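The chain below stands alone and is given in structure tokens; this is the form predicted alone.
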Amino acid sequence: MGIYLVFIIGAVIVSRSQGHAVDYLKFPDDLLLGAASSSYQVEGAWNEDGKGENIWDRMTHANPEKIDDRSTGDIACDAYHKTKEDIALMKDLGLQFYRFSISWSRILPTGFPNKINQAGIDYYNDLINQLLANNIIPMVTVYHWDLPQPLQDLGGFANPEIINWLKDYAKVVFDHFGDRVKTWITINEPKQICEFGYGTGMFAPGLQAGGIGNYLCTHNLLKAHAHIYHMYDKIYRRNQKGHIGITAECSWSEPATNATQDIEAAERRRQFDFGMYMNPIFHKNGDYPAVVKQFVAKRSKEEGFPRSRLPEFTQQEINFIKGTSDFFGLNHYTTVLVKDKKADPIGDPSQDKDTRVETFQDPNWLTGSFSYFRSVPWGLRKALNYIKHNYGNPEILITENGFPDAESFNDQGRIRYYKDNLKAVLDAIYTDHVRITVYTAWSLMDNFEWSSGYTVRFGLYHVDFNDTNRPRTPKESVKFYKNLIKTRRLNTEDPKLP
């Protein structure tokens, strides 16, 4: 157990080929293989044992039309009642670690630490202890989108007080679980929280305040993350001996042509897509990317705003945020082709209008049940190299990578996706010398996929959501991933697609 923890918390990687012939299809010993989930997507028990209401509870109940199949996460996979069963699946699969998130509302029903729900603490203690008893490392996300509704009623991430609210919540989490959890992710996917939650309104809390609300959210979120990092560093790291970082979803933006304007557009989309969130933390100069500041400021002026809609960091804040991650958490699913676009007519602001690009995909790229999630392994490799060269060669934890079903059980498309993307990971490690120490399959089982409800399935295990017992059934990809973990070698022979 101890040696895995040493690997995962980021010692400098020794050359993987010192004086030996290299098997380029074999996984290095220090690359951990696991799977992931998140609290709202799998737990269910939405109002049991003292849990409070969160923003997804509210949105799915009050605005069911925002979910493709009008479903909720009220029961989801019923993981709250199936800890022993699910860990047995993980053990049989051979997972080295399991990434999951903690429900803020389950341990702090009102969002504030003056009322701690002991039943929630007990649930996560039991989950962590059972994982460790089965030699599975817990990798824990502090915040994965399910803000307590009472805090949203006060403005949520648009209120600067979210910095204190998140910090107070994180302190409770570290106090209760940090003695056993050694890898922490503060926040999962800032873009999805802010752009989709406070910009387009596609995700909870469903606010449509594009070009303003999403930037306020981003500004406060980054400062909240930095405060959590510094608190852990100052108070907990010495005794708990863990590592802590942040995860962003980074699709790859490829220029659609060799024209200068399209090359610039692709880079601009990268900066709006993930640079806005990771540049302040990982870039040597900190702060938002220059092109983001420039384009938002220019359009804000044209729209008649007295100042840029993107808030400015003070130099003190830039210094405070810079360097606040022990690793780069990467969620990657697909690639888009990018062309420059003429500016939209002046009207209501939005991040899309600020970015000023057109995106599309090659219809020949492998796709499953959701056309956007196409398999483009060279895009993953380019993203990994981009992170290496632009963010100081950080240790990279691939915290999500996955593909939606086209078939319920014979998921050969998913197997091919994993094979092709894992080959890209190995190429990045051996040929490009990218420092990758974790690979995480999304997801362990089918779950509530946010605005898609149960219409999109990413799981290795099939879940029957029409059965009150929510039975789990292994798909063909379970056999593939189980053998991969056991042999620690990739068989690149393509499966026969159905």
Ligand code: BGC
Given for the second form:
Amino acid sequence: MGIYLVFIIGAVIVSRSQGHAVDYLKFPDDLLLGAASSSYQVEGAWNEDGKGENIWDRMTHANPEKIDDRSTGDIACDAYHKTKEDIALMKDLGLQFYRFSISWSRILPTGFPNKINQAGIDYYNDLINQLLANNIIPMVTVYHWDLPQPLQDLGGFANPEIINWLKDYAKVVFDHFGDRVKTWITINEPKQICEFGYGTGMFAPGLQAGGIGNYLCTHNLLKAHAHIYHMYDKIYRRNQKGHIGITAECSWSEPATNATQDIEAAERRRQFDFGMYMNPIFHKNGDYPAVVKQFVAKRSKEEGFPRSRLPEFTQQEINFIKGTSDFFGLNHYTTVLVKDKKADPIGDPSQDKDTRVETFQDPNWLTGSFSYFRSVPWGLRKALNYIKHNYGNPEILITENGFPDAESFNDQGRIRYYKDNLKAVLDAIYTDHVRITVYTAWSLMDNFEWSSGYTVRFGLYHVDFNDTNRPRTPKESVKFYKNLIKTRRLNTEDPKLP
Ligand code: BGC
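Same protein, different condition: the form predicted alone was shown, now please give the form predicted together with ligand BGC.
Below: every chain and molecule of the assembly, starting with the one above.
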């Protein structure tokens, strides 16, 4: 208790320059606190009211072996039928905003804008209106991984036409919802879409075209994002007065030793992990990072390809993509330790082989039900500082942060994760002067966790997937987050770990 008191007093320090006390555990007034979800993970109603098939519908139905528990998002949390109930949960939590995504095939069943599904438009209108009526800001992701299947049949992100398809879809979204939605995220996590969808094949559409499909996807995705940004900027911004940007998942890569080759390897992994997607948008020179271009080109040559497997941007494209985000959307979960690795023998190409690093984690770092997601708060702080220093000190929206604790209502591991990671956020704000304006807990409730199905739970609320009613029950972390939002202060007292 004594130590705790000293800690609290120590945290309230008189700021001489401003002449008043600064409470370093208090969240700044302009930092918004909220929670997130995504359409396929929560909505269900996969074929109701005119919705078309998307790539996750197809993959979970055609290849159930790709999902750990062979489950689907057919019903998921049944959020499509529970808008009122879920908003009551958000209201009770005190969320300032709710981040959700729009299901492309729910509003455009074939993927194309010649046929708009009014029932889909009505669903999102109702969600947005009910949020606003309850003083909860809607923060909307245009694309969170659920591509309409007819567009996948034409190549999906490997076809440069995706630029027009995404732009046309985004136009429908802005036309219908932009009068009330003021924060837009164009695309959630390019790496997961491209590397896991077109490289390793772990995610839908499940293509295993490593070292080729993933880069083609990246190239088209970045151009599509830039087109959407410019369209919003030219046509909508003036009247709708919103802001728009992109979100990437940035795990932190820490060198495993002080050896120069490991320090370089860690930086190389950062560049392949998120620099490849964010450099073209945020770096003052634009384009892919030099080390990515160099490593892919060298390996492509050794493999006998006539040119680099990484497509090149023209100078015009570089200029067009540069600067196309009003903020840096950051999803962060964990950290890895990185060592340099010898080149793999020549064989099938892959992004992993191009990166040429070995990664591992410290087994002492706190983990829950999925060992990869370990709590490493100093990694989050380093990631925030890296973004500040390498991308021109952008405004950062933390659009996801969370922990997959074991299934229990007493989720002390999750509370520990949030406390430690939120402390890192506060340190980044007050000590490092990183410009963070949004913090988003992933996730509001347990949901369909992609290839892990329902075996991994990230929710503040527990969902019983065996009950057709999908009842939601608050976990202990709801009490924690609710109190944090209410007091706008972090209580750092240790929770009793189970
Ligand atoms: C995604 C979420 C996902 C979460 C946990 C993020 O990569 O945006 O959809 O559930 O991580 O894996």
